[in-house]
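The chain below stands alone and is given in structure tokens; this is the form predicted alone.
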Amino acid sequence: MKNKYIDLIEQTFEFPQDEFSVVDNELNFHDVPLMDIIKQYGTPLKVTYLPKISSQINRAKRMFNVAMAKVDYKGSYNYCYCTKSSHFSFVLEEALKNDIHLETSSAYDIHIVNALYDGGLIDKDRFIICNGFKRPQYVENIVNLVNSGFVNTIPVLDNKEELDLFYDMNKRCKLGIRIAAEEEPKFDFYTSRLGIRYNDIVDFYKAKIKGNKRFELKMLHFFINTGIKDTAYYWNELNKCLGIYYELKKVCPELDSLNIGGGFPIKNTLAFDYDYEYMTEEIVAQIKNFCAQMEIAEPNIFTEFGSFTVGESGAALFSIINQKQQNDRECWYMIDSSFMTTLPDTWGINQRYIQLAVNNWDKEYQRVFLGGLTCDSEDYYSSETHANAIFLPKLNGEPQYIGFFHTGAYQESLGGFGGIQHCLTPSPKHIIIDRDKGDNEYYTRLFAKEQSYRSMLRILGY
């Protein structure tokens, strides 16, 4: 009878997979033995595997370039990284090795742009796409960026009133307009709060931008909250966006770029199935065909990939520190951290990640619930995508370690990295894994120690 943990995984999924393999009953992540990492650094532990960031960027670039070549697409492709997904310096440094551009969403993002320039990581020709609602400090920082010579800074107007805030430019400024897309039927509201309504855009351009020597409209920004998916809803919104692009292009010949924000999904289960190549080719082909029908030039395509860039580089490793049989059917494994603070998306939006045992793959398994350390009843993780349950090796006196994978986007910022955590649960250690260019051997470095009680007490005023 096949009742070992490895049997369960191999019978349920195609396994091993690109980033996961098992050697001597222990899990490897991108050919890095996780038990070696745990023995060196302990748990709880956050991990960032840097090479995956470059791999994702180059994958998207390759797909779009191939799709464009297939239909003889005349416009260019521009990959933008959404800094809000992870602002850490090591993420930006790795991403910028690959000739990409940046998308910002708040005033302090612009200080990061300046720091990257001061460090020689970007030049002033880089596209800086400035999204989000523009408060005075954000506007001031964007204006300073443009005035200092960042010639491809493009503030994307979120509402019609924002235009008046940008009159302090001493150089002509490129602009974008964000469309207020219609939301999916399951949303609580019909139209996004972000952007300008479809019906208002052309009239707004004619009244406020056309003929204004301060500004030049270059980009139409189209964003779908649920990301790029093969649904009637997505294709319908893309088609509506192209219709607006055509109407604008007739009165605004300098318009030459279409930003299809709303990124590719990332792998959140071992059963993940998404045809990236098909979606890329279909998007490019639809834009190409529309432009051919309307006899206009194909726009330069911009994408804004945040989670797709950095999400699959991340992992969180925990120890099982206790087992509690609370009734006949519910067995709890307690982890040495908190889901609410370390992986807040699991609590806030019921996000599911790939969850696997790190060791003891040759042991029998059982159904369990995972509990966090805080005294909050919501601090738990209870189901995996494949079976609406979690199965892990039975405890037999040996230490048991588990991992959550593809957690690299948003968790640190949502969890308040370095700040006050729920029940004063400390932020875990964070390490970075990279590879030598010569022999391709992996190496690690400590980015952040586990948060100390002194740092929390200082924040609290003690």
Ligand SMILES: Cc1ncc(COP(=O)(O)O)c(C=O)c1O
Second form
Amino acid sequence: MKNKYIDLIEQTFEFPQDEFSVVDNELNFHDVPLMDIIKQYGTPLKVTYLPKISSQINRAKRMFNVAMAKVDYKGSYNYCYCTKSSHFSFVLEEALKNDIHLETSSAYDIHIVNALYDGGLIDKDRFIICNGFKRPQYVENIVNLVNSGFVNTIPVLDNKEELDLFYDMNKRCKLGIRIAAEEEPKFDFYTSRLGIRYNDIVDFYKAKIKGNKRFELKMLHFFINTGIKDTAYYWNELNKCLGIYYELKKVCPELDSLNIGGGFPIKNTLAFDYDYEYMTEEIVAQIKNFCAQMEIAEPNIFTEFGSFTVGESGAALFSIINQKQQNDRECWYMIDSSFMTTLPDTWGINQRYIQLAVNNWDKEYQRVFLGGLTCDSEDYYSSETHANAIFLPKLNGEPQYIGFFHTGAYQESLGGFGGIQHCLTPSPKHIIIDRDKGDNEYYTRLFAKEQSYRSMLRILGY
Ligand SMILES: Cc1ncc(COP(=O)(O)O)c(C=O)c1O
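Could you please show the structure of the form predicted in complex with this ligand, as a counterpart to the form predicted alone just displayed?
Following is the full complex, with the preceding chain placed first.
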């Protein structure tokens, strides 16, 4: 009878997959035996597999360049990394190996840009796209950046009042305008609070920017919160955005860039099926056709992929420390940490991740619920989040380890890495896995130890 965990996975999904394989009933992630990692570092453990970041960036660049070549697109493609998806130095250091640009979202982000410059990781020609609502400190930091010679800094106006704040610039400053996109019909409201409403943009440009020696409008920005999807809604928004681009271009010849934001999805299930090539080609072809029809030059295209850049590099590994059979049908596996603090999106937005056993693939499986250690009844990961029921090997006296994969984006910043955590559950140890340039062997290094009680007590004033 085929009742082992490995049978279940092989019968349910195409398996093995690019980044997952099983050797001797234990899981490898990018050919790295996770049991070796667990034996060395223990659990709970956060892992970043660095090479995935570069491979994602190069994949996107390749797809856009191929799509552009196919339609003889005249503009350029510019890959920006959206720092808010993971601000860690090791992420930026890896990402910046690939000749990319940056997108920032708040005042402190600019200090990261300065630190990268001081460390010799970027030059002053990089595009620094400054999104987000601009409070005075953010504006001051952006102004200093421009004044110090970052010539391709582009503050993207989120509201009309922001423009006046940039008058201290002692150099001519490039600008962008963010369009307030319409939200998907299922949302509680119609129009995003982020950006300037469609109908106001051209008049605002004419009244405040046109003829103003201080500024040069270069970029129109739009970002669809729910991501780049092959839906009528997405294509409709792209078209509306192109309509505004055309209207603006008629009165603002220096406008030459279209920023389509982030939103490429990542693989969050083994059954993930998304045709990146098709979507890229379709976006590029639609822009190209629109411009040909309207007889305007094709804009340079900018993207700001966050999840896509860093999401698939991350994993979280846990031990099952107890099994609680709470009634005839519900069996809980308790992990040695908290979902709410280590993977806050599972709790906040019902985010699903790839979840697999790390060992015991030859054991029989059973249906379980996964519980976190805080006292909060919401601290769990269930079949609802996971779409299908969760199955894991039956416990048989041996330790059981599990992994959540592709967790590299947003979880540390949303979970307040190193801060106060629910029920004072410490932030787990975090390690980095990289590969040697010569023999391609993997090696690991510890980035952060498990958060100490001292650090929490200090924050709390003890
Ligand atoms: C302006 C902007 N650009 C890019 C992104 C990155 O989106 P994603 O992580 O979906 O690629 C975000 C995310 O919130 C955003 O607000």
